[in-house]
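Single chain ahead, written as structure tokens, the form predicted on its own.
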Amino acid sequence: MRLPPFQYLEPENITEALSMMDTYKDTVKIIAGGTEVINHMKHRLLSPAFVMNIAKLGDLGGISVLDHEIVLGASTTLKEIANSPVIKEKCKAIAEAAFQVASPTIAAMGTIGGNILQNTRCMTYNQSEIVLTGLDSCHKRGGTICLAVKGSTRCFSVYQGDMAPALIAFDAQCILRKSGATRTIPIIDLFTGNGVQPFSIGSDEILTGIIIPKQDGTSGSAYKKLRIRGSIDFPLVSAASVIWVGADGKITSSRMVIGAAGPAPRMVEEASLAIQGQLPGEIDLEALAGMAYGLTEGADNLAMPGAYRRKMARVLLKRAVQEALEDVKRGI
């Protein structure tokens, strides 16, 4: 398929990318690895007048290790993320997640910006433009019904990104900026839950960096995704877990995370709460897996039923959290 029309821009530097985005605003797109943005195009799902891209800028990409935090540059691609020592050790869920991705092809060539950044899906809206003409509008082409999900007020499509989960349960953020400003938020709070509009990013801004602090204690951690390819397909649903123990063995704090519940990732905090202060051979798995089926929504709108997924979400949080324990005995 080819690509529509559009203008071509390669700023030298940060200063003139966030010039750009200032002046161009909502008719460009930003492509680093394009993975996305690119294959969206080709469908029509995506017709900006200009394309910027981003990936020569040197300043974007990298992993950086502080005394306190890991910083990732936006434009560090998904293989220097899985193959990173330091990523491995410290924040192996991370690792696993930017592993399972994608394809080596693809992982070589996305970056973990983009990954965050992906648009939420859904089979009646991810089509090419044949396809599309063929169906009434949805929310999110401007319409006023949802295809998926029969007289339904809002958009069911589902946020299908691996990085955001595993990110979100290390607590990280994501450092976005325009021109004159820059402001840090937890990666979280980039999602607004609705499917139209799954971000909360200025039309003007860029994400340029995510910062991952570093936490006492003894870690571990785990990433889970559910997909019919083994090497190349979004999570039909998935789970991140990180636990950390205190020097008395027991759990300190932890974080769990859905991905591919709805429009964005779920934290799962009542779970988080209810092993605070245990052993690890304390938990109840059963009950936190029970936690995170009512957190997912079973909309018939994927390449899996519904009601399966959300199943699923139940045996993948089970399983991440039980590595995570295995993880933080292994560091014990």
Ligand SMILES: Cc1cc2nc3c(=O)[nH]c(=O)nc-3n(C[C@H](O)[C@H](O)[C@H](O)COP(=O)(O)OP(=O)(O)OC[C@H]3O[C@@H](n4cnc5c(N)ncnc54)[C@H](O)[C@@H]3O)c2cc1C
Given for the second form:
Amino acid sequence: MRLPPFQYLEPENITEALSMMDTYKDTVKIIAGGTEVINHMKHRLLSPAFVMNIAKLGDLGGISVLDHEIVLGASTTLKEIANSPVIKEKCKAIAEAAFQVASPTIAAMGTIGGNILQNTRCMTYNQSEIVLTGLDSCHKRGGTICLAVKGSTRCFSVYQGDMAPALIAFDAQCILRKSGATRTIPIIDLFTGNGVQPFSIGSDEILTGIIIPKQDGTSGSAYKKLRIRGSIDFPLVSAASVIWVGADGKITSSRMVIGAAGPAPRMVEEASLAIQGQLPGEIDLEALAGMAYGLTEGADNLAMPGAYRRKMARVLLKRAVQEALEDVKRGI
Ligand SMILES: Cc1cc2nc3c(=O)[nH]c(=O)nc-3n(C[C@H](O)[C@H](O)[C@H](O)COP(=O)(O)OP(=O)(O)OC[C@H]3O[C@@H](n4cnc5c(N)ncnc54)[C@H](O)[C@@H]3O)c2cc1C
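Same protein, different form: I have the form predicted on its own, so give me the form predicted in complex with the named molecule.
And the full complex, kicking off with our chain again.
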């Protein structure tokens, strides 16, 4: 498959990159690792006039460990994150999510920024141009129908990124820059919940970094994922869990997030409230798992039936919480 024609831009530093974004706005597509953008361009899901490569911008790479936070440059590769001793030690679920993204080759190219900002997916959308030509235009392709959920007035495409659920479980923030302005928002707020336009990032903004706050106390975390082929596939549903306990052994705070459950990761806030102040042995895992089930959409638009994916949200959340609690016991 051939790429459509485009003009290639390669800024030398972040200031030049921001200036290009300001100039070209909606007509420019950022490319970092390119593992999604190139595929989508070949399938004609994207045909940008300009493609701006940010992979060589030194300012966007690397993992910095500061007193109160860990900062990941947006172009840090998933391989670097999966192999980072500090991420494995302090934020195990994030390293586990990175390790499970796609395949080793894609993880070596793919960046954390590109992973977070990957588009939502659907079996009726992620097709080649030839197949799409034979289908009516759905909401995501500018139409007014949903091909997956008949009669739906909204898009049911699914956000299948692995990294965002794990990062949200750690309450991570993202740094968004445009010419003359910077804002930092929780990663959960980057998501609109609308599958047609899944992100609230401006057309002139660049994601430059991710801040993972360090928290006091003993913690445990885990990331669990359902996929068809363990060696490469996107999550069909996933669960991330982070649990902190105080000196008395009681849970001081926790965050649980379900991925591939709809157009955005979903925080299981009711579950976090339910276990606050409890001892690990007192937790009703079945009740928590039921809350994850209730939050998962489970439309029949990915490689496995929606009803099965919903059931697996229940199973994966339970496993993620169990493993996080085991980590806590071991004092990780
Ligand atoms: C076969 C296959 C399997 C895959 N499996 C998985 C999987 O299991 N889990 C998973 O999560 N993903 C998977 N992916 C999707 C994708 O490859 C990864 O998510 C990867 O991390 C994307 O990163 P990238 O740097 O290559 O993104 P790119 O393709 O470069 O960019 C992706 C999107 O992010 C935008 N972008 C990138 N960086 C920035 C930035 N700094 N600021 C603003 N916008 C930015 C781009 O404009 C684009 O919209 C898979 C892809 C393939 C082809």
